[in-house]
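Only one chain is given next, in structure tokens, and it is the form predicted alone.
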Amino acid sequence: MWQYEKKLQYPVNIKNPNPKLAGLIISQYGGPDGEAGASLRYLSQRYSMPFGELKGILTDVGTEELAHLEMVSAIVYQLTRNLSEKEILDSGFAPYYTDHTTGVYPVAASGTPFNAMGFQSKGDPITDFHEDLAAEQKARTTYDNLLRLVDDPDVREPLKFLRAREIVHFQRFGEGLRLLQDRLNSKNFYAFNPSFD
């Protein structure tokens, strides 16, 4: 099992609340390319992965995505703490506030609630690793988009850290896919699969 260290992977210390930003950043909690889907994707895929090293990559990255979920939650919470009614109304945060007050809820910036249909666990190692590579690039792009919209350094620094980790995850999945293809090529997997050829 895991050992849980009770601190964030990267510190989040936001001085200035900004509910408008929180309404955008929440997408990396429960949006289509957010950390909730990523952690569930990798931790679900690991069970059917036939090779221990690749199962290890999925477990490592999946648990790190849970740490990213904590960071995004801390960012959203700190951006929305102690808001006045005027700040809530003026910022456009009122629809979220109406449903969730300032609780952290898995939702996209568009308001669409998290849905497990946004990720896949196919049980085919090649399919799953291609899914994972694409997912990490989509998450990186979302962080890129957020960084274009955020000028507060207290918010930018943790977002930059999270973006950098998406790149590392992409590289780890790339290494895993190469290892997987080498193993399957040795069995002539691409040219002949006796289960349906």
Contents of the next structure:
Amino acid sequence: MWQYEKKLQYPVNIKNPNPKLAGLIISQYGGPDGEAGASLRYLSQRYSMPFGELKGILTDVGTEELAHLEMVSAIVYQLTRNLSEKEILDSGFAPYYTDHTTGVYPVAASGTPFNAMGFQSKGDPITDFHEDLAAEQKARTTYDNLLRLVDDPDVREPLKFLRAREIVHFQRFGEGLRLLQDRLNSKNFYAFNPSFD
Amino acid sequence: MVNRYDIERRISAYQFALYDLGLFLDSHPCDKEAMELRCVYQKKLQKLIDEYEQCYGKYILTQQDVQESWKEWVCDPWPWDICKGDGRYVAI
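Output the structure of the form predicted together with its partner chain; the preceding block shows the form predicted alone.
Every chain and every other molecule in the complex is listed next, the one we just looked at coming first.
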């Protein structure tokens, strides 16, 4: 089970609303490499893991991604406060506003709603850990792309924290994959599914 | 009196360090150094929470921390509310 901690993992305090940025950063909520998909991916993959270390990594990282989901939500929420009709029309936020007002909804920056086709739970730990390594790099690239577009330090600081966590997770997943392969027959990594065959 | 925002940031930093050490230990469960560091941080965290509670009352992190009134839980701020640097919260 889970228990809610009434805090953000890293503070988000944005003084100046900016709906244009909100419409981009929402991608890390419900986009193809966003935190919703990350969390569901890792928490779903846990059940076919053969070793406790791997279950532990996926549980902790999957849980942390939920905390990141909340940080991204807080960024979007604070960037869309007190908007005038003119700001909505001038910023390009009008399509999102039409469908969701300023509610937080899982969608990509391009407008595609959250889709579970963006991740896998393949039931094979080697396959899943390779996917997880790629997922962390894809999310890191997305944060890099956002950081090139954002000047406001109030927005940059939490984005930099989230970017750094992708790198730590990549490291932990790499260790998980190595630990898994060390316990398999090295001549036979891909000949069978250690969770099924 | 310590600034509420500052002490909450320090508490949060130790909580994060403890979580991150736990994640490291998932792939290095036999690492004694990391386990020892956890003990050090746990003590420092408890000291900060004691200091916080002397000034501001019970430190509410989860529902299990609620003792007297459920208002302790439902009160503002919520995590997505803006917190100003002087420790005053602004619900928006």
